[in-house]
Every structure is written in C-alpha cells, then in structure tokens.
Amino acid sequence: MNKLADDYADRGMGSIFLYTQEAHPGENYPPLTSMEQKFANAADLRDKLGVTRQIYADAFEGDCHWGYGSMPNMTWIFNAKGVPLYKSDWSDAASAENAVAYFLDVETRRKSGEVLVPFNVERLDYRNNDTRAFFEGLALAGPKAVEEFKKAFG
C-alpha cells in the first residue's frame, strides 16, 4: 500500500493508515488498555512494517473502526469531497490500485466532456494468500495470538 500510495501522490492522491487495534492479542501485543499503549503499537507498527504513509490512531474504542465496518484489515477510498468510492473488507493492493486508476480515468473523462453518472457496483476479488507470510506477521504478536487464532480458524 505504501508503493500504491507513493504512485499516485502526484495525482493528488492523499493516503493514511488508521490504526484501529490489534486485531489478534498476543503477550507482545496484548489488548489495549491505553491511547498510550494505541499510540505506542502504531509507531512499533510503522517502524516493524515500514509504513511510510501517516499513521493515525482511532479512538480508544474505535469509533471510525465500528463506524466502517469492524474488519481488521479494511481499505477504503473517498473522493476529496469525502463520498466513499471504493470499500474492501481486506486491503489488497492491487485491488485499490485498480479502483483508483479507474476513478482517476473517471475524472480525466469528465474533464474531457464525458457526462458519467455513478452507479453502484459490487465485486468479488482475489487477494495471494500467503499463509507463511500471515503467520509470521501473526507471531509478531506473541504465541498466544498464533495459537488463538488457529484454535478459532483450525
């Protein structure tokens, strides 16, 4: 996300990473107690992941989390007058780098003389599943959240 973001800065294209919670606890991450401790667990996120996007902290009980839609790993795209375009309930680069092209076509069109009209569309993607990769990150939490999320997902 970070290249998807770095791409498209330069078409005024704004991008952020809300940090909302850990979505699997473990002893190195345990539950939040804090916005200190929230705090705290972004920073070490951006530092372990290499985030280099702006990192924002939700509120202590996740007001924009619930308030668009609660999964753990979202993404979404608003046009700059805040009109959601674009919502996935996982964040996949390349499926956010196909909506924002698209929207950015949209625009060129329109400054073209194009009249386009919105609609409302739904669309299954596919996303690589790299269960080593997720496994690993998982145990940056600690094996308690390996070993809680295996006895949830099997």
Second form
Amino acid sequence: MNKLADDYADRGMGSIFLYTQEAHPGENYPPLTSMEQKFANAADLRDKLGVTRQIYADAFEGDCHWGYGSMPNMTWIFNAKGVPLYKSDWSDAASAENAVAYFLDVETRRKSGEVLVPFNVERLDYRNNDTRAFFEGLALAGPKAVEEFKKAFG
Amino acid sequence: MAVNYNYDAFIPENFMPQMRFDKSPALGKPGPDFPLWKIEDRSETSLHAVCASNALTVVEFGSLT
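Next, give the form predicted in complex with the partner chain, keeping in mind that what was shown is the form predicted alone.
Once more the chain from above appears, this time first in line as the rest of the complex follows.
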C-alpha cells in the first residue's frame, strides 16, 4: 500500500492509514486502554513496519472504524467530497490500484467531454494468501495473539 | 457502538460482532464524517477534511496487530 501511495501521489491521490484497535492483542501489544497508548502503537507501526503514509488515530472507541463497518483490515477510497467510491473488506494493493486507476480515468474521460453517470457493481477480487507472512506479523503482538488466532480458526 | 471495542482477547465473542461490513455505508452517497488525530502532534482533523485535499483518498484501516 505504501508503493501505491508513492506511485499515485502526483496524480491527485492521497493515502492515509487509520489506526483502529488492536485486533490481536498480545503480550507485546496489549489491548488499548488510552489514546496515548494508541498514538504510541501507531508510531511503532510507522517506525517498525515502515508505514510511510500519514497515520491518523481514530477515536479511542473506534467511532470512524465502527461507522465504516469495523473490519480489521479494510480499505475505502473516497472522493474529495467524502463520498465513498470503493470499499474492500480486506486491504489489497492490487485491488486498490485497479480501482484508483479506473476512477482517475473517469476524471480524464469527463474532462474530454464524455457524459458519465454512476452505476452499482459488485465483484469478488482475489488476493495472495501469504500465511507465513501473516503469522510473522501476528507474532509481533506476542504468543497469546498467535495462540488465540489458531484457536479461533484452527 | 461495540461494548467491547478494545477487547482483551481475539475470541469469537469479541471479534464477530465487529464484522459489520454488510452494514457499512453505501457507495456513491456522502459517507459519515468522524474526527481523526494526527499521530505526530495529536492535532485534530476529520475524515472529510483529509479527503478534501485530493481527488481521491485511499484509507487503510488497521493496526500493528
């Protein structure tokens, strides 16, 4: 997602990371009890995992996260008026880039004189399922997080 | 709002009530606005204010864990 942000930064696309709750609290990153802890964990996300996009913290009780469906790793794309154009229940850079390229082309087509109106479409996108990388990430939280995930999903 | 948003264990009783993608806002209509805080200086802004800066804004939700 960092690369997507970099690749389209000069084409009218902004990109942010919105810090929510700890989905897999563990010994190293226990459940959030304060905004200060949330800010500190978000800084770790930036410094340890290399998130280069601007990171914002949601409210302590996750008002924005909850308002948009509260999935643990989702992506939304908005226009400048705050209208959502795309929503994905899992973040995937290829899927998001496909959507961004499409929406930027819509603007190009409009500027060239095409009269375009929106319509609804649903489709399934596909992502790589890198289990090893997932568990490596989960281990950052601590053994408790790994055990709880295995217990929940086998 | 979830009663146990900042839950202490990843167990179905805690995380399943938060899987609410089917209840999320519709596309094509103005989405709800919420306050957000920049992590470096704790300055307050809002989702819509952030979006207003660009033609498109990609928002990834998540956390370190």
